[in-house]
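Take a look at this single chain, the form predicted on its own, given in structure tokens.
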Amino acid sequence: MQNFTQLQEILSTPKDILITSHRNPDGDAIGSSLALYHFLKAHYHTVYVSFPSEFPDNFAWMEGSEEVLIYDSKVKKVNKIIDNVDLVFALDFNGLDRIDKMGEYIAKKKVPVAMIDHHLDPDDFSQYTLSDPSASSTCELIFDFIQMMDKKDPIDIKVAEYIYTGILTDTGSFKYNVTPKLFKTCAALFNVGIDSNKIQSLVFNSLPKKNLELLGYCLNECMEIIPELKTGIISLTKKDYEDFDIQRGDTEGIVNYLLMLKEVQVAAFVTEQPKIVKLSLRSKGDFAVNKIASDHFKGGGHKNAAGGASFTGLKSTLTKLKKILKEEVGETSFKSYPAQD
């Protein structure tokens, strides 16, 4: 970690600290933020957590989630906190533009920033940096950071649960970005006493009825398979959002259903938002969807899981995506995995 000794010295005495993560926070953003929140509080720091926008209800079971400040609705309160904190932890994002107006205010106030993140090509905005694109998740890096900070004390069970939650969700239940090191980390979390079945149930088995109705609609009405490109696409319009009252987090994981099809190697979930079109891309094997996201849709991510955005409307975005896929996927020889007996 860049400048770790100085950061360790800063944190050796009680400080006022703000933890933040990206807009539309997912399990890794929430898990890493609340894990670090409880770790720092246990070491006598005054800690606040703020996200630019709301987070999905299936993460509300985490202790401390009720205290999270949503910047969109608490601008003045969060800005006042930024005015007075000694340090900001930036988790699971690699540029201040990912937290919108809050990022602009942090830059304006020149508050010291410690970034912990696993995305490629971080911007130069932090004084203390733990960046590792080979990590499965920011939660994996939070575990590493805690071990660096305090090797003697056993990790708290709440902290362990929240770290595991972020790992579980960001790896797609251990489908992506898994390494021997990751499983060693998970083994350490299990040794603390986490209950994987309980966490999986809290995260994945607490959906409202409308989410299953939405999933059925996506698979039955909105799914397009392009056999020659080994690609599957699901797209949703603004009207679909209104009809199903889709809120933040309601579409989480839908893209992964496309990869359940044997013939699909690349999956895209494209949604028409009020001002932009968002893309969520997934792949099997060696095909790198993060290259498509970064080169064509102002996004990024990991080889098998990435995202981006378009400002040209849903129809033209889909046309552009298919053209790109024809160029990129058409020449690709996909690695096949034989069925197991």
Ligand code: 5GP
Contents of the next structure:
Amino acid sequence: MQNFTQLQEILSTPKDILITSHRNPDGDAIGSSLALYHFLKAHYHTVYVSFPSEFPDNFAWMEGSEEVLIYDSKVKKVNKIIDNVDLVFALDFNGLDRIDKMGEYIAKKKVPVAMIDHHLDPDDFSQYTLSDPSASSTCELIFDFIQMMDKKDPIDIKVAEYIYTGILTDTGSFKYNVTPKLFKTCAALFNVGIDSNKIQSLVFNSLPKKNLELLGYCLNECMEIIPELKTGIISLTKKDYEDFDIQRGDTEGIVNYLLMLKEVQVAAFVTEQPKIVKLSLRSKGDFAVNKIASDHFKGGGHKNAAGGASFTGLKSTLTKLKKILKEEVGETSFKSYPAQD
Ligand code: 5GP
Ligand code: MN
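The form predicted on its own done, now the form predicted together with guanosine-5'-monophosphate:
Full complex below, order starting with the chain above.
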């Protein structure tokens, strides 16, 4: 970690600290934030957590989640906290634009920032930086950070559970980005006593009925497979959002179903939000969807999982996406996949 010794020095006496993560926080954002929250609190710091927008219900079992301040609805309160904190931890994102207005306020107030993140191409806004795109998740890096900070003490069970949660969700239950190091980390978490079955059940097997109905609808009515582009697209309109009363997190993971098709190499989930059209992109093998997201949709992410936004309406966004894929997919041979028959 860059400037770790200085950060360690700062954290050697009680401080006021804000932890934040990206808009539409996922399991890795929430898990890393609440794991670090409990770790820092146990070390006598005063800690606040704020996300730009709401988090999904299936993470509400985590202790501390009830104290999370949602910036969208608590601007004044969080700004006051930012005015007074000694340090901001920025977790699971690497550009202040991912936290919108909160990012602008943090930059304006010149609060020192410690970034812990696993996305490519970090912006230069943090004084203390642990950035490792080879890590499966920010939670994996939170484990490393805690080890660096506190080699002697055993890891707290809550901290271990929340780290494991982010690892589970960002790896798709150990489908993506697994490494020997990650399994070593998980072994250490198991040695602390985490119950993997319990956590998997809390995170994945706690959906309301409407979510399965929505999934059925997406697969039956909204899926388009374009064989010549090796692409699958699912799109949802504003009306679908109203009809299914879709809330934050309800659409999580739907894009991955497209990748289950043998002929699909690139998957897109495109949704009409109140002000923007949001794109979630996925791919198999070498095809880099983060390049598509950053070149054309003001977004970014990882090679095989990225996202961005469009401001031109759903129909024209879909037309634009298909045009881009026609150019990009045409140049790709998809050598590495499909591998098995
Ligand atoms: P999801 O499709 O699950 O929303 O996001 C997948 C990944 O894409 C996230 O881990 C994040 O790195 C990235 N991502 C999604 N939306 C955006 C965006 O609007 N901007 C940037 N820079 N990255 C995004
Ligand atoms: Mn992550």
